[in-house]
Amino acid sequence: MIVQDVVWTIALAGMGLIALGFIHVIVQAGRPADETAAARSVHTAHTLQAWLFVVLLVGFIAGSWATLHRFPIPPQHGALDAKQVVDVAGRMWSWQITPATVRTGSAVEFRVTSGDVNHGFALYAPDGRIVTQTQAMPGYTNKLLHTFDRPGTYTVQCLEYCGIGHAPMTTTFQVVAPEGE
């Protein structure tokens, strides 16, 4: 399941529901209600508002728990005990990645920093979609943990605008199957 596809589906559904709500009300507008119907509409609107609040609250609590109970960013202080460690340094406008080959199936800790300005370290899978990213900031080292499940040639693309060489600030990165497989 690709995260981007899930996000896209939820976004379209959410915006579609809002559009339907607007269309429903717009269709009714211009046909004024009499006093009794208007009073009934106000009552219904308050009831719906209360239910909408409950739905949003449940969504807020459930969604927050689902997305945060396993925090998606690894601890930044202390060792991560990953079997593979890759040092990444961005500099206008190139990447230094050591080593440039990792294996699938076990976590890789990327230690990402910058030698000059802010850069964005984004890993693109062979199918052209981002699999993960972090910022490369001067004076800081961001630790990114990722387990690759597909071998292939991944592309590193700078995702934080860093001057005229921003777009070509790219390199490739090899992900191979573990030895013996």
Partner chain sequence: MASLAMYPDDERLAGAARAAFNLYMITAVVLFVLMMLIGLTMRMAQATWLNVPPALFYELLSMHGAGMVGTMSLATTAVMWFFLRKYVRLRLWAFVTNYVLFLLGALCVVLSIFSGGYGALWTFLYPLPIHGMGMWTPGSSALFMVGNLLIGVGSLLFYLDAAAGIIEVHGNLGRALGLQWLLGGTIDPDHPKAVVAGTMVIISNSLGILAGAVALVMSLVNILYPEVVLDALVAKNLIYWFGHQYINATIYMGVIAVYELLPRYTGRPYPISRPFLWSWAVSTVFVITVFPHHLLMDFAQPRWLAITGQLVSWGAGFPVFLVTAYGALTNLYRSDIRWTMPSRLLILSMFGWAAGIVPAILDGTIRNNLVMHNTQWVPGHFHFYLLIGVLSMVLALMFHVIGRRAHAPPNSRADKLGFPVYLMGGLVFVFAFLDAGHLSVPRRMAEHLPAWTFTDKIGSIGAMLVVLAMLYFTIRIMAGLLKAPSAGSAGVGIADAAG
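The form predicted on its own is what I need now, so please give it after the form predicted in complex with its partner chain.
If you are looking for partners or other molecules, they are not here, because only the chain is given.
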């Protein structure tokens, strides 16, 4: 089952439970209640609220873990032990990438920063699909770890509007097969 189907099923079940709750309130609204019944009703409502909070909290934690535990964010402090390191600096309105050629098959550490304003560093494969992205921020270096599996000309584009020259803020770099292949 795809994620959208699971989310849709959960949403429908939640809407159904809310509808049942409203129906229950509407049916109970016309009945007179004595003090013990009112106290029992308040206690039941508080118990249901507590359980609903616990269920939503557990669902949020489980959903967050299920969707983010494989999220590839490398540690930002210290070395990443990558065999290849690429320094990237975004400036109005260009990218400076050193070196401009990397090899397939081993991890590449991109050290991305900016010299002026925030830029969105986006890396596109030769077929036009986005491979990975991070923010380029002045005074901070974001580290991005990626292993290329196909050689070709990869494109870097800015994903965050940075001024009048934002649209043409692109460059390319080469990914080549290791020597001897």
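As the structure is a computational prediction, the values presented were derived from the model and not from experiment. C-alpha atoms forming the largest set that superposes within 1.5 Å between two forms make up the rigid core. Positions refer to the first chain, counted from 1.
**Request:** Please say whether, between these two forms, the C-alpha of Phe60 moves by 2 Å or more once the core is aligned.
**Result:** Shift at Phe60: 2 Å or more after core fit.
**Prompt:** Core-aligned, is the CA shift for Arg129 between these two forms 2 angstroms or more?
**Reply:** Arg129 C-alpha, core-superposed: shift of less than 2 Å.
**Asked** With the core lined up, does the C-alpha of Gly165 move 2 Å or more between these two forms?
**Response** Comparing the forms between these two forms, which are aligned on their rigid core, Gly165 does not shift its C-alpha by 2 Å or more.
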